[in-house]
Structures are given as C-alpha cells and as structure tokens.
Amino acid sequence: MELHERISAKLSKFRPSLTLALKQRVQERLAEGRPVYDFGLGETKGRLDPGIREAGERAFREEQTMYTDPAGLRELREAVLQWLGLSDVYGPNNVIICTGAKQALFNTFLATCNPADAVLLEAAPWVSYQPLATAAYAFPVMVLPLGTQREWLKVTREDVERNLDARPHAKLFLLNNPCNPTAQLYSAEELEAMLSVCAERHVYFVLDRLYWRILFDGRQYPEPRIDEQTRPWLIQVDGMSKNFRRTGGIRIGWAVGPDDVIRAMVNLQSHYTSGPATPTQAAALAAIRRPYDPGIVKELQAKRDLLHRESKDMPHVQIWPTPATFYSFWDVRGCFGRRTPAGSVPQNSDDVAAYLLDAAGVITASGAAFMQKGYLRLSFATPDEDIIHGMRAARQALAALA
C-alpha cells in the first residue's frame, strides 16, 4: 500500500523538526570521536535551579499526581499573570497552561481557524509554525517585507495590510518577538502598528514572546497595548523553555487571551491531553513565582559578545546584530557558487551547513528550516571554549572556499 494511503495527506509530507534533529547529529558525531562545536539546538544549558527541581520532587513525594483542571493549576495561572505583568487586565480564566508553548500555539490555531483560513507568519517563521498551522487545516502564508531595503527581515504594518487585502480569509497574524531565528526585536512602535491593524481588521494578533526576558544592552520588552480595542484580538504565548537554565524538557507553556478563545482551548485540551503533568506545573510555579534572576541574561550577553568578537570579518558572511535571544543569524549567500576543497559548490544554506559540519565540525541550523535558504542560525547558548574554537574552525573552513 502506498504511503499516502496509510498516512493522512496533511502529515505524510512532514519532516521531523530540524532543531530537534540537530541534537541527534551532535550525538552521532561525538560517538564517532570526531570534534563537534554545537551551535544547533536552541536550548539553554547550565544547572537547573534547585528551587525548580525541588518543587517538582516535592510534588511527587506529596503524591500531587492526580488530574488538575484542564486549564491548569489555578495558582499557576495566577502566577502567569503576575509573571507577565497582566494581573490588572486579565483573570485566571484568561490563561491556559499547556504542554509547552508548541501546544499553546497549536491550541490557538485549532480554536480560531476554520479549514483553509489563512495564517499569516513573519518573514522567517520558526520551524514549527507551518506544520502546526497545516495540521490545523489552516493555510500558512509568509509575510515578506516589500522591497530590498527592508533590513533584518522585519515586517511592517504595510506588509501586514497588503497580505490582509490579498487574503480576506486570513484569521490571524503570528509574530515571534524577539524572533527565532533572526534574533531581531521589534520596537514598541513597530509592534503597535501591526497590532492596531489586526484589531481594526478583526484579525487575531498572536504574539509568541517566548524569549521576552532574554534582552541585551539594557533593553526593555515592548509590551503590547491591551484595551477595549485590542483585548478581543490579542493572544500571547509564552513558556518555561527559554528564560531559565535547562528547562526545555519540563514542557510547560501558556497562552493568555480573550475569554471565549481561552475557553475553547480549554475545552479542546480537556479531550486530547487533559492538561500538563501536575509535578511539572509545580516546578513551573516555583520558577515564575519568584523575582527573576537576570544572571542568565548577563551570561548570554557575554557569550554574544564573545561570538561577535571571534567571528568578526568572517569570510563570505554577513553577521546580523543580536539585540535579543541567544542566536546569531548569518547571511551566507556570499558562500554560494564558491568551490570547497573537496570540489563541491554550495548552492544554498543546506549546502553551507553541511560543509561546515563536515569540514569543521560546526553544527548550525540551516535557514531553509525557517523558509530562508540564504542564512544560517547559530545558538551561542554553548560553552565559551566551543564558541572560541568553533568560530576558528568555521573561519578556516570558510576561508578555504575558492
């Protein structure tokens, strides 16, 4: 029997998440005894905060392992509003706790979109946005900046308006701010312009703010306007995985939004996961209930500065500024058409990523996973010695391109 007869059409063309596949490649190369410098997976490292660990352990010891409200523990939902500074404008019924931010996004698509509704995505969408939208029978559309002078692949109000004019069945616009993979940060003015046009057009503005604490050089997060006009159309998604050390596998995320949308998400979630595990909710509560420790931000800013110093004047590459997140975004189109010492000629970012891996042991995420084939994403949430030696290995490999 053919594959398409056994697997649904919407899933038969899916590929595994590239960012998670990178972790497997690291392990394979290490098992072979070959050098590897891992700039691939976007995952914070270091020691898990003892308070987070102890809260999860205590939940197990006290047998807090029964079902919770499908929306999540009430005290955690209240803590989420305090964490985001939203206690004055929302209540616990406006929050849903999910098994990671991915589920929060998937819940959003399923709760708001009808089959074939358009979902507008930014110019370099995170790797899972399109598969999640497709699985919800929505139609994902990239909003590309118009003209060659738009810097850093940032979209504007005019770009959103143009796409809404062309697609009257668009149901939502999804923006990641700060952005994975480009590491760019939209200003309060830029955010307001796009939010206002969505509210005017009665289109949901979904703000994925998963990296909102990882801002450098004293920047403050540009909070979206919440008032009578925007409240019915604004949905914010956040979670545990990026703003704390070693918490990606805890798998707790949340969404905050209008009463009717959150209620629909809760109804849906009650059927297909019944809500996240109780002990991990306890761990998340311990993390966000306390004052935030900015140590991880200082550490990542130092790593950013180290990477920028070690990669200065990298051959054939333009390296973008990094105001936020823990990614460095590289324009590698200058490598295309050049010959490697082995005789191959890179034609796209997949080729450049493969060359850096084979020639230098440097693992990167190809921009093709983010619908931008001329770029690479490097995560600098990695040991300093790997940054130093990895950038030297990359420089040597790129300099060898004829």
Ligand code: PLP
The other form holds:
Amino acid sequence: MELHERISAKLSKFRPSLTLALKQRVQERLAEGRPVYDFGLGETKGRLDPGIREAGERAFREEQTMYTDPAGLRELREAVLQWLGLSDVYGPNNVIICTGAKQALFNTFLATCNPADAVLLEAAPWVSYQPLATAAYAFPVMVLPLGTQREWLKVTREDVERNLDARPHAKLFLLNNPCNPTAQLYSAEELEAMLSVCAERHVYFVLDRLYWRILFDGRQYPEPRIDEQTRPWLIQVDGMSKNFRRTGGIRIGWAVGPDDVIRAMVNLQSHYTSGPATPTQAAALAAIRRPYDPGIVKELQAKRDLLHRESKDMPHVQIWPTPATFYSFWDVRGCFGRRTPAGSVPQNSDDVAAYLLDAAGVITASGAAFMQKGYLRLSFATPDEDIIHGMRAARQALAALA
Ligand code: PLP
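Can I have the other form now, the form predicted together with the ligand, not the form predicted alone?
Every chain and every other molecule in the complex is listed next, the one we just looked at coming first.
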C-alpha cells in the first residue's frame, strides 16, 4: 500500500481542530514562562454550577451507568423541549440527545445528505462545519453575500436563493444564529426570509443556536416560525457547551426536528455511540430543567464592554459590534503590507495572529479557520485582568507596525 493510501482521501486533507492547536500553543508559551493572554479558545470558564456537578455525582453514586435509549433519556428530551419553549409543538420523539452539538450536526448531515449533495454554509462558517460535511460525503459550499448586504458578513434571502438556483443538489442551508465567529445576530425578519425560501424549495434549514442565550443589551432571541410549511424542513441544533459555565466537556448537545429525520439520526446513533454517557445526561438535565440564571450573560456583557473600552481606537484594526456570543471580531486587513519590528510583513490573518502571539503573547483565532483571511476572532470569556493587559499588549504590538 502506498503511503498516500493509508488514510482515506476524505480525511487526508483535515487539519486538527483549531481549538486543539491553540491549546497546545498556550501550553508551550506558559512552559517557557512567557505571558499569555488567551483570547483563542471559545470556551466558557468560571466555576461549574454545584447543581450540575451534584447531579453528575449523584448519577454515578446511584449507578446510573447503564445504556439509555439511544435517543437519550426521555426526561432530558422533554426538558430540552421546555428549554427551547417547544413543548407545545413537538414531542420527545422529535428530540435526539447527542455527544455535543458537533455530533448533532454530524448526525444531521449523515441523516439528510446523499454523497455530493451540497450543504450551504454561511460566509464565515464555524471551523468544523466543513470537515463534518465532508466526512458525511456531502459537499460544503459557502454562501457569500453580495453588494451592500456584505455588511457584517450577513447572508440574505437573495444570497440563499442565488446559491440554491446554482446548486440543484443543495440539501440544506445551515445558519448559526448568533454567529460564531462574527458575533452577529440575525433579526426575526432576516431569519424568516431565509427559512421561508428553504421551506418553499424543500431544502432543510438547519439552525445552530448554540449561543442563543448569550444576547446582550436586553435582546430577545428571534425564534424560527414553526408551522405546517416549515416543520418538515426545520432542524434546530443546540447544547450545553456555551450557555453555562465550564460545561463544554460535559459533551451533551441535541437536535430537534421532524419525526423522520430524528428517527433516522436515532437509528444511526444506536449503531455508533448508543447515545451519550448516562451520568452527563443527568448533569445536563439538572442544568436545563431550572429557570436559566442570567448571571453568565451579565458577566459576559461586562467583559464585552471592558474589551471594547480597552480596545478603542486600536491601530490598523476595525472592531465589529458584539450584540451576542462571547467573541469580538476584528477586521485586520489594515495590518497587511506593514512591517513588523522584526522585519516580516503580514499578508493575512494567520500572519497577524502569529505576530500578536510572538510580540504580545495575545492568542487569537485566525479568520483563516473560518474561511475569512482578513479577520481575527477574540474570545472574551476570559479573566478581566487578561482583557486589560492583553489589549494593552496588543495595542503596543499593533502600533509598532510601520
Ligand atoms: N456550533 C458552533 C457554532 C460552535 O461554536 C460549536 C463549538 O464551539 C459547536 C457547534 C460544537 O459544540 P459542542 O461543543 O457542543 O459539540
């Protein structure tokens, strides 16, 4: 067997997830005793809520360690519908509990796409959408906004229509609202325009709403319309990893959608994971069964304000508004072609990210991971001192660009 044949063609082009690569760079710098201001990882920190911890502990103590229904614990599926305000619209058979939102997305691609079907993604698609689609033998396509609608890289109904016209094999359009990495929030009208075109054309509208609780300045989440027309075509993906503190590793997510699609996912999942770990399902149940504590949103809003204050008039950079999520999105194209004190000349967001890390110890996520090489994403779910010192270090480094 030739070397190039050892790994399947579809996986051989994969790069490791950005998150893991960043974690490694943080460790390396820390081991060298150099300061690190970590804006790279998209993970909530802080203390785990004792209610969540105790539910997980109790599940182990009470030996709740046998297989669950492959669709997930029935109580958890019911609680998911309550959490999403959908108990009047759907039943537990419309919900599948998965190993994180990632698996809910992978299940969605696997359950709906035939080989080479196109899946339409946003203009700055979250890093794992493409690898997951490719692994499901689907064909990822970015929907690029045209003309004046280009503002904040938001996609419109016209953009979706144009791409559907061009791709008769498009099976679904996937929207992340609010959006990682751009932090933009589509309004109810914008959402409805895209949802209705998908329903009219019998294309799935997949709504990844993983950050839906983290909305600032009193904003309300724009819920998608669910009625006879949209119900067969709407699949919602959500989970535990962003709306609570320190819960990314609990690895619980879910999908809610039409009976046949969810049934296909459960069937599939019964063969490849048998559903997620039982104790963490118990922990997730404890988390979402209660009224949501808005403390985390208040805290993140204060961090957003702090970051915006500390990064005001940052040289060569345009910082986007942050109505939601915990990401600040930076247009760094103004840095391209300038000279660093060491003599290099950044040409893309990878270069700017590398410069900020080397010169300032500031870790960011390069837009290249999101197919947008003019931008950086900074996660501000990080201690206040790191925001303050990190922004000062970044300012100094950027001001030194000639
Ligand atoms: N969707 C988006 C937009 C995300 O940002 C992430 C995680 O970063 C995921 C899905 C996957 O979430 P999970 O950790 O629950 O698998």
